[in-house]
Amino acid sequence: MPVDMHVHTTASDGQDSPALVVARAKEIGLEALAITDHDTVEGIEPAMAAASLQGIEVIPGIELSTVCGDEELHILGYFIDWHCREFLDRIYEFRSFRVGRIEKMVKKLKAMGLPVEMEQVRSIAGAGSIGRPHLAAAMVAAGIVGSVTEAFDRYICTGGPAYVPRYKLEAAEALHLIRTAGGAPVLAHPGLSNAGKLLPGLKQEGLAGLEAYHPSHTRELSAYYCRLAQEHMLIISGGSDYHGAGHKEGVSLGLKTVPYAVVDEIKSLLGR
């Protein structure tokens, strides 16, 4: 049975609620899915509550944005203890940095004469971990741009006139945090960064797996990262990086999956 190991909800920048994501996963025949919202664990409990009714397994997870040298890396954490105090305290700091970053972007946009309000961004984000997609949606609502894509391309992409760099969490610290919370850290979509050369150091710091299967990877690239994972004795994982039907064209829940044997492998690694 297939498993999607990379799914986002409205707890961060996804478009579907945790309950809706679980219901859709059940509809398409997934045996399990990992809830991996950015810098927050708020989607895990509602997803698990829905899963208990749907008869599907939810893997508690998270996605952390990090840096390693000059490379930006995203690290997924699977089977984390989302009640771990040390972990939660640090995650709360990340969310605070996220809010401050968006506030600075709003200030830049206003200085350019563009009428976007932080209150509107907060309203769109709701209880979710606030980020650039919420700012982009607020810009669309304010009539500044015609689409989220335009907001990114013209104003808030990396190097854009209203861009503010994110807080730089070191990859080694993220790996440690996930391990502290009892989880298994897996490097997300390595094809989006020059990650191959970094694997020996990351493995030494506690990396457990590699997301070889991702919508951004060609078949050849996935095969390449499967070989790298085997070479470095890392678990081979994969997922859709689903954010909602309208987030990215062609990316649907369950687009990329792995067999349930991968979940068993992670559980075995963690002694579950």
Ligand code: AMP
Second form
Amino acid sequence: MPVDMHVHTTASDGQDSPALVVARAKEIGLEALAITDHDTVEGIEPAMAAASLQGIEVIPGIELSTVCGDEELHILGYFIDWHCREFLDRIYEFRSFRVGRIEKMVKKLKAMGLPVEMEQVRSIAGAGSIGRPHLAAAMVAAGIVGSVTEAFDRYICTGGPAYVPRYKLEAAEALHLIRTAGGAPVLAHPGLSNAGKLLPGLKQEGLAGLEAYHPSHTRELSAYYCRLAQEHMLIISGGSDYHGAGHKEGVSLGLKTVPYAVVDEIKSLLGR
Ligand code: AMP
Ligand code: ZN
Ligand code: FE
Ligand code: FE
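Now show me the form predicted together with this ligand; what you just gave was the form predicted on its own.
Everything in the complex follows now, all chains and molecules, and the chain you saw is the first one.
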């Protein structure tokens, strides 16, 4: 039975609550799904509570944004102990940094004569880990742009006129952090960065797997990353990076999945 190893919820910048995502996963026949919100574990317990009622498995996870040289790498952590103090303290710092960063982006937009209010962005983000999609939604609500895509393309994409970089977390530290919390680190959507040449170094620092299947990968690219994973003895993973039905056109929950055997591989690697 299929498993979606990359799912966002309202705990970060996804549009569906943890309970809703679990219900949808059950509906489409997934055996398990990994909750992988940006810099937060807040979605895990509500998802697990819903999952125990639905008879589906939730894999506790996270997605950390990191840098490695000139590349931006996103690293997923699976089966992390979401009570690990050292881990929680560090991701709390990342979340706090995100708030200041969005404030700076709001300031930049205001300086450009575009009236978007931090209060509005905060209210859209709710209690969740704040991010650019919340800012983009606030810009749509303020009538500055017609769509989230336009907000990104014209103003807040990487290098855009109102862009402010995230915290600078080294990939190696993220790998260690996930291992410290007892988890297995997997490199997310390697096709979105130029990650191939970095694999030997990342593997040495604790990388366990590669997300070969992702909506941004063509069939050829997925095949390429499967080969690379085999070459470097990394677990082959995959997921939809679902953020909600209206987030990115054509990306639905379970769009990319892997067989449950992948979960078993990760569990056995972690000695569970
Ligand atoms: P942040 O972590 O705050 O930098 O936001 C990153 C998130 O923004 C990603 O996880 C995507 O959900 C979203 N995102 C990035 N680029 C785009 C884009 N061009 N259009 C829509 N959403 C995007
Ligand atoms: Zn996101
Ligand atoms: Fe990502
Ligand atoms: Fe993601």
